[in-house]
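First, one chain by itself: the form predicted alone, in C-alpha cells.
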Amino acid sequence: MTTKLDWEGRVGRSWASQWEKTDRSFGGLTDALLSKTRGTTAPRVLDIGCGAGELSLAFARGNSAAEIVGLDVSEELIEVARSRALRLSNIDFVHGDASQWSREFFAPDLLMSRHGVMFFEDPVAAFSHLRSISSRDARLVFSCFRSFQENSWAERVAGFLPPDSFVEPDRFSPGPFAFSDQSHVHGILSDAGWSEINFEAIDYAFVAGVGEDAVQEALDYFQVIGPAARPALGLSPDEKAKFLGKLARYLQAHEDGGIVALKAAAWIVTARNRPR
C-alpha cells in the first residue's frame, strides 16, 4: 500500500530524483487526458496530485488564459514542477494534500489529475471536498490504472521477485492500483456527489528504457520506481542476483530498436459537477 506518507517521504523523492524518466514512462496518458479537455471553456484549473508538473505544462502551453494550480503532497516534486514553470507565468505549483486544500476565489472548472488520486485514505470524502471547491458544472478528467495483471510493467516484473517478497496490491487501498476496480471508482465519484461518470479503457507502451544501454536503464529505473522497488531493497545478495537476472532478461525480450517498452493499461475518467 502506497500512502500520503511515503508520497511526503521516499516515495516522492524517488519520484523528483527520475522526474524525466516516469515523465516518459506515463507520456502515453497525457496526450489522452489532454483530448478530454479540449472544446471546453476552462478559466481556473486543479491539477491534483501533480507530481513534476508534465500534465500542467502541457495544459498551460495551449491555454495561456486558464489559471492553473498543480497541487501535489511532495515537496520535493513541487520544487521540480516550479523550476521547469518558470517561463510560464500562468502555472503556480503548490504544496498540500488535494483532499483538503482550498483556496480563496479559486474555484476550478477543470480539474485533472494523471495518476493522482489513487492515494487518498477516505476517497469519497476526497472527491466529495473537491466538488465543493468547484464550479457548478465543473468537469473532472482523471487517469488510474486498470488491474495489476493487466500492467505487465508492473505484474511481471514483481513477478521475478522471490514469491514470500511480494504481496499483490490491494484494489481497494490506497495505492497505484487502487482505483483498478470500475464499478468500486464509480460509486466513490458517485457517492461523493459527482454525476455523468464515464470510462474509457487506454493501453498504452510504458517506455522504461531508451538509448544505447536502454536494457540497464530499464534495469535501474525498475529498482527505484514501480513494486518492485521497495522489496528488491530487502533481498539478500543472492536473491537480488537472482531478481535482477531474470529482470534483465526479459527486458532484454522487450528492446527494440533501444526502446524498452511494456504494457500499460489505464481508465481515463471523466464526471462532472452538476445537480442530480
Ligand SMILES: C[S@@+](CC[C@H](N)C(=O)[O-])C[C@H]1O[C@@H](n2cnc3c(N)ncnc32)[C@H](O)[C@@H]1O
Contents of the next structure:
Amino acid sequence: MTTKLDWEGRVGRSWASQWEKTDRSFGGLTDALLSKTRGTTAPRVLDIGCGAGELSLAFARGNSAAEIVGLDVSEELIEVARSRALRLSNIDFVHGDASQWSREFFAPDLLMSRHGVMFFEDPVAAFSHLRSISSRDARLVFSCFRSFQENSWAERVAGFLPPDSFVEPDRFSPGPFAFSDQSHVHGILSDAGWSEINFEAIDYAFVAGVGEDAVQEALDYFQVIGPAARPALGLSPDEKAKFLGKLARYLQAHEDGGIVALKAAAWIVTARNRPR
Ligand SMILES: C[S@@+](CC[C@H](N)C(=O)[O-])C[C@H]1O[C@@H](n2cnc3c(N)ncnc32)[C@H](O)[C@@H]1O
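Could I see the form predicted in complex with this ligand next, after the form predicted alone?
Below is the whole assembly, all chains and molecules, this chain first.
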C-alpha cells in the first residue's frame, strides 16, 4: 500500500531525488496520454498528481494558450516541477491534495494524469470532487498500471527479495496497482458521476537504466524506486547481497545497446463529465 502520507514523506522525496530517471521510466506514456487530449480545445487543464511536472510541461509545449495547474501532495516534487517551468507563464505548480483542492474561477476542461490517481484513500469521493470542480463536458485522461502479473518486471524485481519481506500488493488498496482491475475502476468513475468511460491497454518500455553502466544504474534505481525499494531497506547485508545478485542477472538479461528496458503494461483511461 502506498498512501498520500507516503508521498508527502519518504516516497515523494525519493521520486524528487530521481525525477530524471522516473521521467525516463514513464516517458513512454506521455505521448499516449497527449494523443487523447488532441483535437479539442482545453483552456484550463489540471494535471493530477503531477510529480516533477513532465506531463504538464509536455502539454504546455503544444498548447501555449492553455492555463495549466499541476497539483501534487509532495512539496519536494512540486519544487522540482517549479524549477523546470521557470520560463513558462502558463503553468502553475501547486502543493495540494487533489481529492479536496479547488480554485475560484478555475474549472478544468481537461483533467489528466500520468500514474497519479491510484493513491486516493476514497477514490469515489476523490473523483466525485474532481468532477464537481470541472467544467461541463470536461475530459478526464489518465494512465495507471495494469495488474502486477501483467507487469512481470515488477513481479520479478520483488520476487528476488526474501519471501517474507514482500507482500503482493492488494488490488484495491491505494498504491501503484490499485487501478489495475478494469471493472473496479469503471465502478469508481461511474459512481463518481463520470460518463463515456473507456479503457485502452498499452504496453510500453519501462526504462530502468541507460548508458555504459546501464545495469548498475538500474540496480541503484530499483533500490530507491519501485516495488522492492521499501522492503530492501530492511534487508540484512547478506540478504541484500543475494537480492542484488539475482536482480543484476535479471537486468543484464534485459540490457540491449546500453539500455535496460522492461516491458510494462498500462491502461489509458478516458471519461467525460456529461450531464446525466
Ligand atoms: C507515480 S507518481 C507519478 C508522478 C507524475 N505524474 C509522473 O508521471 O512522473 C504519483 C504522484 O501522485 C501524487 N499524489 C498521490 N496522492 C495524491 C493526492 N491525493 N493529491 C495530489 N497528488 C497526489 C504523488 O505525490 C506522486 O507525485
